[in-house]
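In the block that follows, a single chain appears as structure tokens, in the form predicted alone.
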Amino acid sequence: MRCITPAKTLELERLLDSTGTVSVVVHTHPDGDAAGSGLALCSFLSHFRALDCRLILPDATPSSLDFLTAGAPVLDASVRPDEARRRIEASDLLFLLDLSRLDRSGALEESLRRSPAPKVLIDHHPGPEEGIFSLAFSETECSSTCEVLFYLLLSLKDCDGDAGKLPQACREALLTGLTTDTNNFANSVFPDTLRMVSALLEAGTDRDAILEQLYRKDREERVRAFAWLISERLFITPEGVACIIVDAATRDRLDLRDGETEGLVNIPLQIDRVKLSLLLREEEGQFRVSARSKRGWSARKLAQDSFNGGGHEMAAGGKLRWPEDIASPAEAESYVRRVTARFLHEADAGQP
């Protein structure tokens, strides 16, 4: 992996040898990759270096990840903001995982910027914030932050290239994050991705148990909500853009909990004529936007151009705000139809 060099690994070893209190921070609305990479790093540092390491979450993880977070050294800043702030202030070393900019840490941003502690980035998103990180391991041609972290941990003296030396909790968290960020190997899979999975399986990691927790423990209400949303709220434009809009009233009526719309945006891509799929979820006075695309169409560019966001070529996200972008939530559908029609027309015009 290009971002992992002997010089940078040596510098990380030096930082770890001179620290005692470590905090790991991930992005808001933490998904499997954020929580998985954070917990994997904490497990590794506690096991091999006996460091006081805690994962600070800007807000809660979805219930599907409870099997990872239960009993783990996790601090939810949305529940205990003062404790999270004090923890950051007391840290000798900060790791920023699965976020390329500090503003993606939400309410933790100010404390992170004030902290004089060295900040180490481990990430796979494009465009890392310049001048913030003392050390950066950032690789965009990669399935997940968990994949970057896996190869980084193997480069340290504790493992010396042997995945079998990783603690079991570390291995399970890494494989969980990789699985969710690739949509169970449906996208963003590279040769190194499969090599990582092979090494983790050879080390005894139980992938079937992880899949059972991630995909076979849903509440009945969530499954029925997906069925209703696809039947009643999915529209497909003539240009081939699928979209589902979940406003606050619908979310509450369907009893959808935080994180339970995860994966819904991928389902319309099963339809042959769909090129791009969008999911808009009303949260905190705006729509959070998830964008997915088939090969040849850029979810990243659409998110950048029309939804105040960005991400990977075929998996991106952003926000749709009112009154900045639209006058009211009721205008979301017409906005989506208008900007996606223009986007696909321009994309078609630009193809050879």
Contents of the next structure:
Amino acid sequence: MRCITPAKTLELERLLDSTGTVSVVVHTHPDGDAAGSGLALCSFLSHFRALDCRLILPDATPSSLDFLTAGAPVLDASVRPDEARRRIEASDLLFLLDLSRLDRSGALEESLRRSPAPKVLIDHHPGPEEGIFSLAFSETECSSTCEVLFYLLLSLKDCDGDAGKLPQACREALLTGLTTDTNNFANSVFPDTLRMVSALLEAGTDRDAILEQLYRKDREERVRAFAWLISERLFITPEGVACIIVDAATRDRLDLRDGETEGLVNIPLQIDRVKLSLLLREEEGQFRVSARSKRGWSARKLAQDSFNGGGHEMAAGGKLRWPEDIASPAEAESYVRRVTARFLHEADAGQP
Ligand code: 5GP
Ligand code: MN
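Cool, the form predicted alone is there; where's the form predicted together with ligand 5GP?
What follows is the entire complex, opening with the chain shown before.
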């Protein structure tokens, strides 16, 4: 992997050799890649280096990841904000994972900016923030942060290139993040991604057990809610933009819990004429937006231009606020229709 050079690996070894208290911070609404990479790193550092390492989550992970976080050294800053702040202050080394900018760490941003500790970035998003990271391992041509981390860990002296030496919890967390960020191998799969999976399987990692936890333990209400939302709430614009809006009342009526709309945004992309898919869900007085696109259209650009966000080329996110962006939640559909029509007309005009 191009971002991992011998000089940078050596610098990381030097930082690890001179540290005692380490904290790992990931993006808000942590997904499998954020939580998986964070836990994999903590597992590695406590196993090989006996370091005091904690994963600080800006807020909770969805319950589908309980199997990973149960019993792990995790601190949820939305539940214990003071402890999270004190922990960052007490850390002499900080890792930032699965985010490219500190503002993606939510309420932890200020403590992170204030900390004089060296900050190491491990990530796969475009455009890492300048001037903040002492060391950055950032690569966009890969599946996930877990993939960058896997090759970085193998480059350290502890496993000497042998994935079989990684602790089991570390291997499971890495494979979990790779699996969720590729949508179970549907996108962002590169030759090195499959080489990583081969090495993890050869080392005895139980992929079936991970799939069982991730995809075969849904509540019945969730599956029925997906079916209802697709049947009753999905609209597709003449330009080929699919959108589902889940307001707070609908979410409560369907009994959808935190994180349970994960994956819904991908389903409309199965439809031939759909180029882009959006999911808007009302949370804390705004809509959180998920955007996915087929090849040739940029979910990232749409999220950046119209939804105060960003992300990967074909998987991005952001937010839609009122009164800043729309007058009231009821205006969300007309806003989506208007901005996406303009966006696709401009994209079409730009095509050769
Ligand atoms: P999701 O739709 O799964 O929440 O997010 C998809 C991708 O978009 C993730 O890689 C995530 O990091 C990115 N993303 C989600 N929300 C935001 C946001 O508010 N700002 C930026 N810059 N990226 C986001
Ligand atoms: Mn990721």
